[in-house]
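Read the single chain below, which is given as structure tokens and is the form predicted alone.
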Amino acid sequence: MLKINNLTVFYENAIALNDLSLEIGKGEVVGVFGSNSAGKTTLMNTVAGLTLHMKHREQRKGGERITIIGELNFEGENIIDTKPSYRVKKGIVLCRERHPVFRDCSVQENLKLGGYLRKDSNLGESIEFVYKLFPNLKRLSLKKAGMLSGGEQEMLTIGMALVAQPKLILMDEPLLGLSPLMQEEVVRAVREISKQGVTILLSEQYARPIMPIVDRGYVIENGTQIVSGTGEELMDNPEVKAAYFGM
């Protein structure tokens, strides 16, 4: 579904991604693991088109120079130079880290905003699926999103992405800052979303809670891939276990 070939991203003279290649097949759950500043968020933002948007914005105001090299082939089309809105229409939707929601809008309003690009009349069915996936959100549907806990905001962020009917959902550190109980909820949701046929690419620093649901994983450091394999293969790698699985 998505094939990334030799992707390199520079911010001025600092390299964020270095000749990175990886592949995500349709229906897979693929993890990208690495420490802080490894390049995980840059990868997610580049696939979603946000890095390109930032590049154009910086060019207009004469600010930071951003260079993007390589290919992003999504369903056979190289989308490296396409706008974020085009990628959303193609089915690529990003769940950004730290739960960005419309804080002054209710849960229900946030979910409706998640489907703003949709032209069909089945928005209500998608919202009901989100409520089935996260029953707490249904109970909180009239509450302002800014009043939710971090875990509840993460659920809402995922729900907003689902309402957009993604083919590929990008989850940037969905477990960041969550309690163990909330982490279990999010992991359960990721498993259920995958069962619906949605392809998932997610990034995490601490991989242990995610590993049971990952088909394949890549470990990156300083923007460079250092090891890849199935979840089982990564769990059997002593260095990977010590660095990312807390074992």
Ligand SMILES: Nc1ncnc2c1ncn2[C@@H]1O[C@H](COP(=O)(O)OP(=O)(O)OP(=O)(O)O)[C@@H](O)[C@H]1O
Second form
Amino acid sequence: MLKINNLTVFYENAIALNDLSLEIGKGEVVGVFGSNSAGKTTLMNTVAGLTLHMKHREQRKGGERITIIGELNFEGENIIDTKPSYRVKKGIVLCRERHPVFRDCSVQENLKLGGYLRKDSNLGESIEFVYKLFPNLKRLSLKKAGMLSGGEQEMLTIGMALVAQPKLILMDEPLLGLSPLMQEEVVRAVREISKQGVTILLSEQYARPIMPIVDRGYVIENGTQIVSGTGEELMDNPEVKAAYFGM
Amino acid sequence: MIETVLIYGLVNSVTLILTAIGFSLTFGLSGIANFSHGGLYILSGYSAWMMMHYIGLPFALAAVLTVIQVGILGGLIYRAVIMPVRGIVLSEVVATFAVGVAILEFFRWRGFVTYDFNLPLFIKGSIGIAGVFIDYQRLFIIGIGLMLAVILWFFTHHTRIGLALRGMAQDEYTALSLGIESDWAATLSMALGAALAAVAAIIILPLGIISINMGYDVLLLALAVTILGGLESTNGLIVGCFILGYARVITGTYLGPEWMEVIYLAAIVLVLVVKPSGLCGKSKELEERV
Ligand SMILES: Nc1ncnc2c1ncn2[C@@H]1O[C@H](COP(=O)(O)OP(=O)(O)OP(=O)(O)O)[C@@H](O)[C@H]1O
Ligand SMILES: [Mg+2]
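If the structure you just shared is the form predicted alone, then what does the corresponding form predicted together with the named molecule look like?
All chains and molecules follow, beginning with the one already shown.
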């Protein structure tokens, strides 16, 4: 579904992604694991088009700070030079790191905004699906999103992406900062979303809680892939084990 | 006396709100300080006047066409002069101010400086309310103000586009990741602000004559009440306008008209000394320090 070929991203003179190639098949749950500043967020933002937007924004100001090289092949089309909105239309939706929601809008309004680009009028159905997936959100639907706890905001972020009816959903550290109980809840939801046929690419620093539902994983360091394989293969690699699974 | 203060204070406050709402809304939605606001305001007055006197359109039609035309112009200003410097705040201010000055000085150059330029009242006549005489046009201003408040609230809370504009204002990158386009949102916010400047001009200008210098006053006023209320806060703007509107009438009635302008400055300075972020502003500096 998505083939990332030789993706390289520079910020000024720091290299964030270094000749990275990976592949996500239809219906898969693929994990990208790496420690702080490994390049996970850069990868996610580049696939969603946010890095390109940032680059254009800075170009207008006269800077030539960000360089993006490589190919993003989504369903046979190279989307590396396309706008974020085009990618959303194609079915790629990102849940950003640290769940930045629209704080002054209600939960319900946030979810409606998730379906901003949808042409049909069945938003209600999708929103009901989200409420079924996260019953907590239904109770909070009229509350301002800024008042929600971190875990609730993460659920909302995932919910918003779901209302967009994505084919590929990108989740940047969905478990970051959540309590073990909340983590379980999110992992359960991710499994449910995958069952609905949505392809998932997610990133985490610490792989263990999410591992049971990941089909394949990549470990990246300094923007380069160092190991890849199925869940078990990664677990069996002694270096990886120590660094990313805390074993 | 007290009735006069109550009624004219209300008229004054709503007039202030209408004058500033376009500027404030654009700023709140996209962070653009549109310094061509005063220019657009005066352009709207002359544009309606020209449509009536050169083409012979009835006032109502000229009014509607003016609002649409100035709204489109607002969007074009974004595309032509703001977009290339977007994000560099000072350049945005200089660019929009240049457009405003260009508009105003163009009319001065074309000789729009005599006392012949005025717009007709929508409704002539006046009535007495609680012993206070007030003309219908001023009541009309209050009515339009209320109507706009309802329309704007509905637009920003219950329409897809209005919600998207608010979303973009709150978190640009999250909005982008859901497919909302930032240049499109900014264009729309400029168009909306410009159209509101036109609405204000069309219903306030009939109370006097159209003059070029008024354009600069309108810009200053919009700037002042926006800062007073707290940037980006519509509630703040409304509260600020009510304070200034009533303060003006109270000083005018009890102290004498020569004090009316002083009170503006005094109120603004006072608020900024006590609460630098404005009446309803969020103290951003503090948040960032924590
Ligand atoms: N906007 C930016 N400007 C300059 N450098 C950046 C920018 N964003 C990221 N970087 C740099 O790129 C590298 C990769 O950062 P990235 O945010 O992708 O890492 P990450 O894996 O998401 O880390 P974390 O786990 O802390 O979220 C880092 O060295 C970082 O300093
Ligand atoms: Mg990150």
